[in-house]
Amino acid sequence: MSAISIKGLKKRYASHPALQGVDLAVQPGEIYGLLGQNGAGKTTTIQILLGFQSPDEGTVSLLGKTPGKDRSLTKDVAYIPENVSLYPYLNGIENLQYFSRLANIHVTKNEAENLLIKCGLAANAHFRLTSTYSKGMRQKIGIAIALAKSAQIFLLDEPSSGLDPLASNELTQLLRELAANGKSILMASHDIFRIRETADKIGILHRGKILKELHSADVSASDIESIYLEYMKM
């Protein structure tokens, strides 16, 4: 069974077709890169997977369950947006503990420190106010929160946008480690290089349709760029 399954997904906003029959599947331990420009339908796809919106047609399932209908999915699914929102007057440890409590999970100080280290946040930042954090540091807190609740599925929307090269590379390595531990990851982005470096499989999304799927091991970033730009002319 696929961890993430989307079949014939359609969604319209008034007269605008946002999704026009999207099909994709993500297996346990796999990273799927949804590559598309702004307005391609990436965020709409993720919002439907989160149960924030309902599809007009088609089906979606996460771990065999329906988003928005099966509340048990809350503990299994983690959403990491482009900008992770934290309480600026709390430090990294306190934010991790607070958001974990919202999910009815108790995280001790030592457990929180170990999770943050696992996510690549330097120990000297753990007790700093998150108002001083960079975007990459906030994302690490977001991933640590997901790990604290033992999420099996990670949904990321433009996670590398605005990150410097070092932070982008650290994100790639962290996502690969999660996948190696059996987590399933859907990563939506317009960053061709980062998608190529991170994802196992890549779906090119344009005007609400997946026009082509590629295995990253079979193509270079240059190949993907050429294919992507050719489809963008359609």
Partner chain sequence: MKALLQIFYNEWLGLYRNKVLIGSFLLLAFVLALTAWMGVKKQDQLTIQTHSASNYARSEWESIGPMNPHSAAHEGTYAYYSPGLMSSLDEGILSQVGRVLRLEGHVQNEMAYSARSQEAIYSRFGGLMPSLLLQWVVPLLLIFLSFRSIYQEKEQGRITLLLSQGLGIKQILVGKALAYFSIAIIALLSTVLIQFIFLEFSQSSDIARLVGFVISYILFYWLIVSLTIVLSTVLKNATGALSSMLAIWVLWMVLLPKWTASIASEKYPLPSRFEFKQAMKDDRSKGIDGHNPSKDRINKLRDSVLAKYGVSSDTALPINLDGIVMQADEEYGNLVWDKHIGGVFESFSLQKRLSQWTSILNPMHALKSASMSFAGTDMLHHIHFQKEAEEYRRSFIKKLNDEHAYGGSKTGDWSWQSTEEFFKNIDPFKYSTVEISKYKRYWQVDLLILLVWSASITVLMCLISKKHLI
The other form holds:
Amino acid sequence: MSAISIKGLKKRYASHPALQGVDLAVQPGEIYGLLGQNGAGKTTTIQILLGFQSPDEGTVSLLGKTPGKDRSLTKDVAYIPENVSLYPYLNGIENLQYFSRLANIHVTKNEAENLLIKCGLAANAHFRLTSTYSKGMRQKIGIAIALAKSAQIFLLDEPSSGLDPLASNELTQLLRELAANGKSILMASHDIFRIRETADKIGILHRGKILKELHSADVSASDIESIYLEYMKM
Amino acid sequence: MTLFQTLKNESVHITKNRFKVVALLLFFGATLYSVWQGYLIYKYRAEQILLVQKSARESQQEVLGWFKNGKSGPEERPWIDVKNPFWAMWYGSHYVIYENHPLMILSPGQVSDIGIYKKVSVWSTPFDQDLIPELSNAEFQVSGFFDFSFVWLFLLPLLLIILMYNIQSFEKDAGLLLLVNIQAGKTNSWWLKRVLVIGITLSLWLIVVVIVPRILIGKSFLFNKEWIGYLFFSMIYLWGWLGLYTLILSRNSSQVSQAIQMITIWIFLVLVIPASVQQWIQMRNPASLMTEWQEVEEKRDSIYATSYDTAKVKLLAEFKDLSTTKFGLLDSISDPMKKGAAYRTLYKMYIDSSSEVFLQSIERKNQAFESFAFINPVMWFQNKLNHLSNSDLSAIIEIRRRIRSKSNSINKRLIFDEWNEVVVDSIQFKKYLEL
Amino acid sequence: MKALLQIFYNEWLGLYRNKVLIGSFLLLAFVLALTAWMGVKKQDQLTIQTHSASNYARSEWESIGPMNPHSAAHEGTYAYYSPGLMSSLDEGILSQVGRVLRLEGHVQNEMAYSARSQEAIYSRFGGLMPSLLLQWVVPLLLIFLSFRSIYQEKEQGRITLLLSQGLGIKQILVGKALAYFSIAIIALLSTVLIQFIFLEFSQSSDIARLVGFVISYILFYWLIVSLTIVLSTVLKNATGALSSMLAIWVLWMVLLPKWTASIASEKYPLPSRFEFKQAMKDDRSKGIDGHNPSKDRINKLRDSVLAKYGVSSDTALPINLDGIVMQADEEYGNLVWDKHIGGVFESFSLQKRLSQWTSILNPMHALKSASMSFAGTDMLHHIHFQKEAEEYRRSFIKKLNDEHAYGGSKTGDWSWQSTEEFFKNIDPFKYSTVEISKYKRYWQVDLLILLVWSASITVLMCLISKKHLI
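And the form predicted together with its partner chain, for comparison with the form predicted alone?
Okay, now the whole complex, with that chain kicking things off.
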């Protein structure tokens, strides 16, 4: 059974069709990259997967459950937004502990430190207020929050946007490590290079439809770019 | 670019913001409504004054009728004889009227804290209980009238917050400031022009509004000193707030931060400081329950108990010419009415000096308030505008002084005429009416 | 519940770590404490001043000496209004109205010597009383705090992270609302507590008033916090939410009360002073129904008294007819006063009732009305004092007239004097604030309106869906 399964997903905003029949599946231990330009429907797809919005048509399931209807899903699904915004008056550890407690998970200080180190956040930053953090550092806290949940599914919306090359690379490594541990990851992005580096499978989303699916092992980044640009002209 | 073009360009920030346009229109509406409310107060007062004057004329005509028909007074009161100076004066219907001032339409101020008129007799004092205001629901009066000065002094700064809080801060929040800097060269002059647009618009509106009362009452008071003063102080007030808010804008913080800073200043200047000053002054000088005044009135018995000789000496010291009157020439008086007139006059002299002490104490208390003007500018402007429209505390004190003065004139005339045994006729009565 | 408490705690932590906010709170705490202290001092001062004035008036009365009872009626005495302890929280109309009432024969005076007639306008919104801060400043503070809390979550995108952690919208909104609401409650209770400790509230009636006072503010603060949160959630941008809340605040605090007053005054107009005096004068001399002139009334009375004593002239009477006539005139005057001032009081009540119903649009008005009512400083309490004082005046004058009539003098003997002892034996006027239950049909409306508003906004808050947040 696929960890993430989307079939014939359609969604309209007033007169504008955001999704026009999206089909995709993500297996356990797989990273799926949803590649598309702004307004292609990436964020809408993720929000439907999170249960923040309901689909007009089609079915969506995460671990066989329907998001938005089955509340037990929240503990299995982690979300990392494009811009992880934290409480500036809390330090890294406190933010991690706070968000975890909201999910009914108690994280000790030691566990929090270990999680942050695992996510690549240097120990000297753990007790600094997050108002002093860079975007990459906040991203790592976001991932640590997701890890603390022991979630099976990770949904990432433009995770590498605005990150410097080193931080992007670290993110890729981290996600690959998660996938190696059996986590299913759906990552929406318009960063062709990063998606090629991170994802196992890439779906090109254009005007609310997946036009093509590629296995990143089979193509180079420049091939993906050519294919992508070709489809964008359609 | 001419100033007009610049202003036209910058006005787009108001005209394209629906919320600001609505706020501005509401403010304009509120000012006109407030002037209308002020006009209703003015009109009501004018009507009451006419009623009282008419009533006074009617009763004076009635007395003149008695003289004409050889009657001494109302039939049901046979003891009254209007040929006697005391009764003639009693029926003279003397009134002190708190006259309307055209600017009261804009600032009715404290007119509701005192009666519009008072019938004055020889016994009247500035602190009589019948000097009470018109009947009104005090719950509605807690924060005063919804008059123009209220709108201008208290709501204008709130309007300015709505119009100004996002000047420069919006551009800062939206990351537009650099672009503006590159386009305009100097950001300071750019946002200052936007402030100027607001200032000029509201200044023009002020001039229009201040002219409205003239149209409403059809009187020409346009270029008199009070009108110009009213306009001047209202204008200074507007530009004062603009200056204050401009200082906040110059700190270039976010929209929310600017709004909070502006509203905090408003709260302090409009609410907290005036309220603290009031509390402080009232604690130091609580509103009098006038027991001291009762003490003054209680003195009557002791004055009436003094010997006639002592009383006469005191009386002649004040009114030297009394010594030449018919009864002034006598060493003693047996007529209780004439004797009573002497004591009454002495008592009046005492009341007169005491009431002045009271009036001065009220003035002193008010001076304590004026010493707070520097930290309490909003209320200083409020009282200044009320002063120009003759509706402040000094106007109330003035009314009290006029009552005192009129009652004194009546008394003085009475003692001379009573001691000269003047027989009042219609000519004499008319002279009494001129007092 | 745990998550709700977490949000509550986190909001407090956020406030605690914000130096500017802490500074503002400390400033507010200082001003509130100062205000509470000033309120207590002023209340003490008011009590001392009223006692001393009452004692003075009484000592003057007791030292009146032997005097003709009717002259004593003209001498009269004074009643001074001393509002209850609760007036230290909300002075209501106290500055507007006088606290001195002269009680004398023939005439019913009105309260005189208001503070406003002796002072310039020091403040347009009253003195620095707890009510000023609790009604004006605390709601504004709540608006600024609660508006920022939601808008920041939305603007900075944390809301999706919070929701993805399994939180419900209600938990987020209610948790935050409770955090800010608790600040208002601390401000309210600490202010009330200072008054409670220093003013020695001991009577159950005062405590009942205090409880009512606190409940009204609790309902209003919850309303303000939840409304701000609803608006900041529903409206697209932060400045819109802030501006809307400020506009609502100005509308509720400043504009609607003034319009309400205009409408109520137009709907239930009061007579002008001139009309009022004229009507009283006419009714007194021509008779209430226009067919009973005073002259006829006196003649009829004289005839009946002469018949009762079986004599044919005033001088043959064993009693003093003047005293009886005076009392009859007094009683007739009372009827006239009841008719006219009763009409005015009725108009006040109707105006209040109408303005209360406008609270359906303006809950701030309901709060102000309830606050004044519980503090015992509204128009109804003021009228109650006037009525009590008038009752006293009637029995006071009746005693003097009865003494005049039956004390031993004969008709026309105006030089006859009563003993000082007689005057001393007339009880002084005593007044204690009315039980709050007397006006429950008024404050119940205020509380009901506040309750309906609070409940409605809470329901509205619970109806907010994810689409408003994301």
